[in-house]
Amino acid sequence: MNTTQEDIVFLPNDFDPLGDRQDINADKTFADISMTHDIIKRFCRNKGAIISLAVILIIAVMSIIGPGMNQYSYSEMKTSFASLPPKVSALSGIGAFDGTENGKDMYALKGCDTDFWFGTDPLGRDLWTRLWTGTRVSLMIALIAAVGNMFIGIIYGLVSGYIGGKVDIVMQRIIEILNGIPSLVVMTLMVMVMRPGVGAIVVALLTTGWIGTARMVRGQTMKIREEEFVQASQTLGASTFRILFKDALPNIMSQIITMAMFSIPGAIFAESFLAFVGLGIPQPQPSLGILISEGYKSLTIHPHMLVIPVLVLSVLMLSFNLLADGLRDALDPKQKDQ
């Protein structure tokens, strides 16, 4: 069908002037949205990571506020009441917490009349503020470990990225030969040759402990180093220094933390397990390791005293797991499946 120019018709205002009208055959737009709050978005919608992250602030406000909740410190001792069952008046009515053992009251036995919310040790001292007052110092240990091997970690493996050649294959053997030893059998000679206490476990645990976020901040840079904005730096002339902390570090800081948190919850264990092995803190500072060790020789008599501390570090390592997960996908979705 043609049409005739008597076809066409015009309205009133075909003619006016646009002015700075926008809206004109243009796009429609989006709100821009930040990195952070995707990241944000991210994480949120991990139901798993937001659990263990509230799990995780309750544990560590607990261990700050825990052991001043009653009146006795972590070093009291009270022989004539040792061993006691865990007794919390307000909750006896559940059977679990009303201080029997054997169906006998032993507060009574004992003449006790105050509540130890989670029992005795056999030295008669409170096993609430020994708890929490060793996930203090366990938590402690660990995340100043996990810092350690994070700064040693970046350095050693920036280095050796980016310089590569003789310098990277020297630095590599290096790796080799340390990773070829067992980290425990290396943490355990530390701790034997240095004086025991917190310093002598953490000496200990950054000797190996730096080894995988140095490979991986080595593979990382030397993909990077390879890159536009990189190879424009050194053009440019950038100094080394430069390239390596403003143009590399921020590429791969995703991953440096995520593997930051991932060596959180090893770092716990390899304290508890020095401590088991009668080489942790000295008596009578408290840490699950210890308080472990202690209750694994009354585990058949007083149950309690083994199994609460085991909880507290199965869940605490259970939930930095699920928190570096969850980290992961939301810092670098591409990884997930990886």
Given for the second form:
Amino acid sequence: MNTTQEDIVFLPNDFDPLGDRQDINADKTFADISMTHDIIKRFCRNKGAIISLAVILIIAVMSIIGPGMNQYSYSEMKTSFASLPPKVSALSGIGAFDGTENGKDMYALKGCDTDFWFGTDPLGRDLWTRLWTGTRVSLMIALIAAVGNMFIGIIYGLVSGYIGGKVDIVMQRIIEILNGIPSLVVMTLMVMVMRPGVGAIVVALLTTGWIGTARMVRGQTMKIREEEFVQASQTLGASTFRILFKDALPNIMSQIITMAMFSIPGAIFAESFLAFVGLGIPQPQPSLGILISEGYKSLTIHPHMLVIPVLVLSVLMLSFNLLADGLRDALDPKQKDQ
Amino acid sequence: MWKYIAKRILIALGTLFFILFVLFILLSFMPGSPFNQLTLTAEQIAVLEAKYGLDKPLMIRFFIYVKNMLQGDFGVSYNIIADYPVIDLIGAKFWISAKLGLTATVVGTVLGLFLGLVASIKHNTWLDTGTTFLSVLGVSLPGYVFALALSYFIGFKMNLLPIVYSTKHPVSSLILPVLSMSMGPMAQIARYTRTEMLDVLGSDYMLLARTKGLSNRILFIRHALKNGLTPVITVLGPMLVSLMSGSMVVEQIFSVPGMGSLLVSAVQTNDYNVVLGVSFLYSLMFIVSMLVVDLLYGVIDPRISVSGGKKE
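Switching from the form predicted alone: structure of the form predicted in complex with its partner chain?
Below: every chain and molecule of the assembly, starting with the one above.
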């Protein structure tokens, strides 16, 4: 800018009191954008994240309405129709979903005249219904664990970082001990102690999942504690509670949300891992992990039982990762590429 | 420096002691006992519990365990091979897992470094995009998805490599497990290397070195690589351990008789001593590798002072 003294032109009303006109500084070239608007704009520019969000929404909606789309239930067994390949009559022209396996029409062989869209498992249960019910269970476990971990992490980190001193030292040692055991081992042991079930898996995920969030919140809180706006609050007599939740937390919320987002695919994986080890949710309830470990047993004979749940799991995990990436870039552009 | 190292080792030992305690407590809450079989009467179970010292109070059992452990005795297995020392049981399985984990780490690191370097040199070309795509896949998907895909397509459909581990073909039957386990580290390291190298290549001192007329090769090898690759070391140690403990599913898919499958069968048969031994060994490796990485990092990059930034 080479604005010299002479370029400044004063208008007659420049020195009048402002009164109610608060818009005097409105910039026409760079219109002011609210933070939310800015975040949404940055997020929408990321095509991968948008597609991922759409995919996740589709899978979530299917997990709600999918089980009701045909007449079967997830536990109803029809042993005479066991291990049927996928068949959708309307699609029979395309070479897949035509009910054949190794060139033989299994539906004709077993005398079945209805369609199982994703086939049946060795007990004759409809895999379409089981898949979407299982997806619902897996998503629920992951979401509850992510939210729970976020809460525990925030509280633990805020207390440890803000109070500091001896409290902080003790709390950090506890984290170190918990963190010294590989998380898969902790989860295995926790589920063993509590007997397999949805609740046990969620608690197992909550045992160590919060540590990352707690560490991050603690570090940020310690940094923010020294900032001038917090000191100003303290001088004005704000309570510790108010400083923590009104001053400190909003400043780290974007990082916390990103972290929680990244933990969802981890939780989905952990559930499937436990199922594979034999500590999944009990029969006949399905989950993605249960379906994969059941399908794995007949991988070479009936690959459809494994391929479909593995695909759904992979697409879900990939989408959540890309979505979290996009969220991080949108919420905190400074962190990009780190 | 030495004082610092000694202090760190002491803290690590303390942490390990507490970890052992936590594991011990957890195991004592396990439902069912290792002898809770329908064939045994109450008296027989009592005799067995007395034989293994399970009738004593928890704290006394813990101190007996620690005392024996310091002498290298991790107790005996109850169910997997009755009365067989846990330490020997683990020892037999450990080397297979270690071999698998180490090879996968090395393969993953080499591939990852290569991909990351290529991506950073050919920044914003299709090579870069392809590498990014590969590393997103590798980071997002669990190793067992690759294991399942490889064992189905390469092992079963094309019949190129064995899908089940056997001692007769120790090399060829390990190729698929190693490949599927190295996908994660490869992606992680490629991502890391790319970010670090882009950072270094765009820095002022690289510009200065270039202005002074250094040849591209010296510029790259002596100035860029050295600074770009040090941070990669920090991920290596924890990665190796999480690979070993995370390989349980992959080991099961390829029927590799390693630590992972040992832990799984111990979990399923309530074999407490084996569960405790394997879990403790994982923790030990984890803590040692963190310590080594921390100390190594100070040696490699003197800018990061190990003794907590007290150097002026």
